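A lone chain, given as structure tokens: the form predicted in complex with the named molecule.
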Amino acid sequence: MLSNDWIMLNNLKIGIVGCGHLGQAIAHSLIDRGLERQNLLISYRDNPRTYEMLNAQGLTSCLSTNQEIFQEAGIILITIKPQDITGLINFPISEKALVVSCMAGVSAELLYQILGINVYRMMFSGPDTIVSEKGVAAMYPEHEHLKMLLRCMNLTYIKTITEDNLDVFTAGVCMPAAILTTKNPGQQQEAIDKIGKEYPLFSELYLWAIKILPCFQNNIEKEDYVARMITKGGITEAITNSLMEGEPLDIALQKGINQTQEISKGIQQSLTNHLHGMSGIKTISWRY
């Protein structure tokens, strides 16, 4: 029988704009746990081989643009590298939707510039994680809908309170990967114990990685489940980077934090370069 959360879940329809990796583990987990197909709308840009990724999940039958999802959707979950992110300027967006960001490092304060509304972020574990039901997300800020879908996706909220703490979760995250990299497995507890001093989520992300970690067959299996986990440019790629370089876990996790940090502000200059030029760009007002 399906709960109430599924009940409410059903009276919304769920966007996912951006269906790659984590898009589909999203998708994947909400249809087998109870979301009815026509509920759910998702788009991609125009990738053959994504068609195909969602043929053989048998998900092209929820394919629509990005504005029937902006108007019709209730719940958006905008999927896309940051980068892509200024494809969606000024897009006309339901006053009704409820819009939530899972890039890495993108600000809420950013996301208001670039689609003129208030934006909640989500960050999620990576996608074999979500879809074994062993996953963590955050939030910010806190909303009751989205702590609902975590609980109908079966994933562990994990609470940041506040923003910088989500850029630290997302570092965080990507532990399981970090973990599967490193060379000085030895060492791991060690530089957790360190860095974990200043950021306590890392201590946290850990016992949670060590826990969830499948094992593998062979190697092939190992390193697609972190390329799974592998943004270009993301954070995960910035952390397992470092650690190939020989660094320990910690400066690697921190270099994970940074990168957010850096992508934020290479969003901030495609944003400037993109709206050089053009009027009635909005000035900063962003709040909740």
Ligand SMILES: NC(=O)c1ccc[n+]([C@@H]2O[C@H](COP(=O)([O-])OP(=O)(O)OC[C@H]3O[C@@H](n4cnc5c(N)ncnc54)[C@H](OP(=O)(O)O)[C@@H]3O)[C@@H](O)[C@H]2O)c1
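Can you give me the structure for the form predicted on its own, which would complement the form predicted in complex with the named molecule we have just seen?
Shown below: the chain alone.
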């Protein structure tokens, strides 16, 4: 029997704009746990490989246009690459929709400028942890419907006080790869205690990472697992490179935060330049 959360969620349509690895993991989790297929709307950029993966998961019946998603869905999750957000400038969006950005590096204020509405931000741990129901998520600001969504996906909600904490969270969910890469496992707790004084979220995420680490038959399996979590120029790469150079975990995590902020600055500058080059776009303070 479905819970009250699922009954309420199935009275809404859930839209996912962009169905890469993260979007597919969210869609897979929602359908597997009780969302009716007719209540899921997803879009993608006509990549044949993406279509093959969606077809393998039985999700092609949920395919919709962005126009349909923004007009029909009650909760809309934007999971596209940050640099693609400019394609949504001046997009008509239903006043009843709760729009959520799952993109790292794009601030709520900038999202307001692009979409013309208040946008919530929500960050997730890796797609594999979402599908296995071992994941965590953070949001800013809080919204009860988004907490309900996370409960339905059986994900753990990590409370963040400020939007800046999302940078800490983004670095923190790289912790499984960091733990597996560190050359001084006996010093991990000391490092976490040290950096946790400034960033308490790391202490919470360290306990989560320890709990969800998979078991490996050999080092090759472990190295393959870590490699799948790394993207060129990304946060996980910054952290694991630091650890492989022999630096302690606290220093590596700080470099992860720094990389998150550098990526954020680059994205925001690029988008700001794009916006300033367009007519009719004004700088408006994000507000609730």
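Here the structure is a predicted model, which is why all the values come from computation and not from measurement. In this text, the rigid core denotes the largest set of C-alpha atoms whose superposition between the two forms falls within 1.5 Å. Numbering follows the first chain given and starts at 1.
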task = With both forms fitted on the core, give yes or no for whether the Cα of Gly58 moves by 2 angstroms or more between these two forms.
result = no
ask   = By the 2 angstroms cut-off, has the C-alpha of Tyr157 moved between these two forms once the rigid core is superposed?
value = no
query = Against the rigid core, is the Cα displacement of Ala178 between these two forms at least 2 Å?
reply = yes
